[in-house]
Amino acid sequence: MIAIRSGTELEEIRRSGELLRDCFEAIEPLLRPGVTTGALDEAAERFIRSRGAIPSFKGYQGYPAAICASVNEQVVHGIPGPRELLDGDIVGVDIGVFRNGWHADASRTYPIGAVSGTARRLIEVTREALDLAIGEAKAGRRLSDLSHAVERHATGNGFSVVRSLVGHGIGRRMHEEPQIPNFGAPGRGPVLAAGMVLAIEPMVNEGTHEVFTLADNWTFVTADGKLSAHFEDTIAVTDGGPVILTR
């Protein structure tokens, strides 16, 4: 059942999806060559503990870190460590946080130093795919609607969109239904109403869509060892259009 958010709390994932805002703007500076991913980790941790906030991802599940880093072909759930960002990478940074009883999560892919003429394209075109998804986020309309607008853009920009793992409702718990898929025909699943909160998370590949995971048993890589992007907003839908919560 997919729940329908008060005014109220809404406000409340608003103010986490602030904080989390704030949190990556306060790691940007971080993100140049010769910095580890642990680093990175910590920084973010600090900051959303110095605003009497949780990292959602710690602990969940048993992951070990605040955050996740996924460096070039790792697509989501990387392991921050002693890792060096290198010129030419481009990292994804995934943070969830906890504050006052509400989750808010997102993810941002960045380029480290000077980057590929793909790999920047990858980027550009895997944020245009979730922008073009957080417009299809209106009452009335059907969830796969947005699954839809992230596969079209991302195959027509001559990339592939991730099938294994997909967005999600979030709340009260980090991960709540619905699941939102990143491909599909329009026009199916669940009608969208005023309240729901989903996070919106397109995973682009620069080559085949297959992906594997680590012996870690969290780490995702792509198949073919090509880059892969990830961005992710989470989102409110009301009768005025689609609100982003965390920007």
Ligand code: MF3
Contents of the next structure:
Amino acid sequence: MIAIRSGTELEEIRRSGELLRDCFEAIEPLLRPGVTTGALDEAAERFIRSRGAIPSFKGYQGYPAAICASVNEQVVHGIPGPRELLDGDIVGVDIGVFRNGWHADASRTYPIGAVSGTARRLIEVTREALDLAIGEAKAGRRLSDLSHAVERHATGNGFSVVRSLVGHGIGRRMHEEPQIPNFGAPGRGPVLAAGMVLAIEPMVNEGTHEVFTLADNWTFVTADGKLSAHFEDTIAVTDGGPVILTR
Ligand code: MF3
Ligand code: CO
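After the form predicted alone, can we look at the form predicted together with this ligand?
Expanding to the full complex; the earlier chain stays at the top.
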């Protein structure tokens, strides 16, 4: 069952989302060559706790950090550490916030210094794919309309979408129903209704859609070592259309 949230509940998630947006703003100045992914993690965790909230990811199924930082061929769930970001890298930063009993989840992929044209294009297409999917999140549409919008935009631009990872409902728990694939035919799955809250998260690869997990049992990487980008926002379906809660 997909939860339907009341206006006051949506307001709570919006406040978690606002905190998350502010957290991204707080760490963005650090995103320069030489910064370690561990420094980003520390800064994000400090910011979240300073606002009286908790990083959703820390301790989730044993996950050891507050954020995920996924560099270049890393798709998602990269564990922060001593790795320094270099000029020309791209890094996906994924953060979850738990505030007053409500989660919000978002991710952005950033260029570090001067990146290749392909990297820039991949980032742009992934962000556009997310925006197109959000645009489909209207009451009366079917869930796979979102999935299809992502796949169509990614493949139409010569990229591929990761098939083994999905977006999700979110609210009291970080992962709720429904699962939201980033591919598939339109017009399938549950009918969207006002009050549903979704974390939509396209993962788009430069080359093959295939991924595997590193020995740390968390980090997903592309099977061919080519680049991957990830964007995510938490959104609400409302009678007035989709509302983005994390921007
Ligand atoms: N945005 C990711 C997701 O929805 C974050 C989970 S990372 C984890 O799955 F470490 F918390 F698992
Ligand atoms: Co998520």
